[in-house]
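Form predicted on its own, single chain, as structure tokens, below.
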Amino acid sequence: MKLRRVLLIGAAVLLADASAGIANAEPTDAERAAQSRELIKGFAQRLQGELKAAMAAGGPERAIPVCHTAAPAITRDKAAEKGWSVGRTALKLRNPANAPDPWERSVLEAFQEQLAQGADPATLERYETTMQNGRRVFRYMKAIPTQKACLTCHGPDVKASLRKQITELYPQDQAVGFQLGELRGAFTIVQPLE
């Protein structure tokens, strides 16, 4: 009855090191994929809603400066919140301060050929674990499909007034053009793993 009840409390101390071990894994590549999903909901939720507001507010006149202040204020906020790198990039390109470093650029080709091929931009993601700059980082994308609210400011027939506007906030503005369903650009996450 002892050697059972010894038996019993060992296997019980051997569950309960097992369950910490589990508790304190590092999340896989599909933990922090999800969490980065969830990362950019909230930021794409925000960033439609101040925009949804000023065009209501004042049209697309209005919605260009917060567009200006409001995205960058976001993601500082957003990669605070978790201590991560967040932004946005694109191929054609509004802010040159959101060039795509050499990995992005890639995911960004990869993802135009997979809209050439019929993909559905919604679902357009990319992630791994890799290096960057010597260390360890995970690294996340999910593409952003042009919207028909998008084509205002980025479509091919963008009134002259708000070009004009655009051209003194963006002197180098390359993003217009695009066709409902196109790749506009895409969000990008690093979160450093060391």
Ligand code: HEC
The other form holds:
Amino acid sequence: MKLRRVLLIGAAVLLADASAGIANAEPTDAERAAQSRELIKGFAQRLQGELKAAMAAGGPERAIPVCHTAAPAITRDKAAEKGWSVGRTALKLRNPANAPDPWERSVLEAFQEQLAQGADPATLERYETTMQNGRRVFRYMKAIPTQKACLTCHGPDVKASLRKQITELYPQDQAVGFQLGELRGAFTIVQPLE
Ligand code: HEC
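Next block, the form predicted in complex with the ligand, ref. the form predicted on its own:
The next block holds the full complex; its first chain is the one shown before.
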């Protein structure tokens, strides 16, 4: 079932690529954003599925490795499929390797402001075609709100034994104290254009 969904997404993306090729026109930013949205949907579903299964099997202690190794591995797989870079970032970080660059930071700050003004987190995204290190790239970000399932490891009262396990892996952890609905971070994609 899962595999079929992945294959379907793959086929849809291939078809989209093929039709863009026939028309011999560059995809528009809106089309690239739609592809990014689709990829993130698959990534988020896979991550949440693995997280849920590990939580059910052995509680949050068992689920930490899912976030620690599976999340970066899934982003690597997804990126390798297309030559894109795919990741997660945030203003308050658990893993310093996920730190935002200046564009990502400004987008995260804008998301936070929009949320404070009552925006629906499910609709918060930002994209643009721009230059990065001398290359033309398409960049895309989508907000990740804090959900109930996240509070165990990112909420205001993380259990002491779990907190200990987390700080052993991430001594500089800042990603606790989040309330339901607050901005936890964002997915971020860079698509090289040539
Ligand atoms: C079992 C504990 C656990 C749960 C539950 C959990 N996370 Fe995490 N989260 C982690 C760990 C560990 C990392 C560090 C991952 C890494 O090394 O990239 C992390 C990292 C992140 C990051 C990347 C930015 C950063 O701070 O390094 C985001 C975004 C994030 N989590 C969002 C969520 C969301 C949203 C949920 C709920 C759907 C969630 N997490 C549930 C443990 C958890």
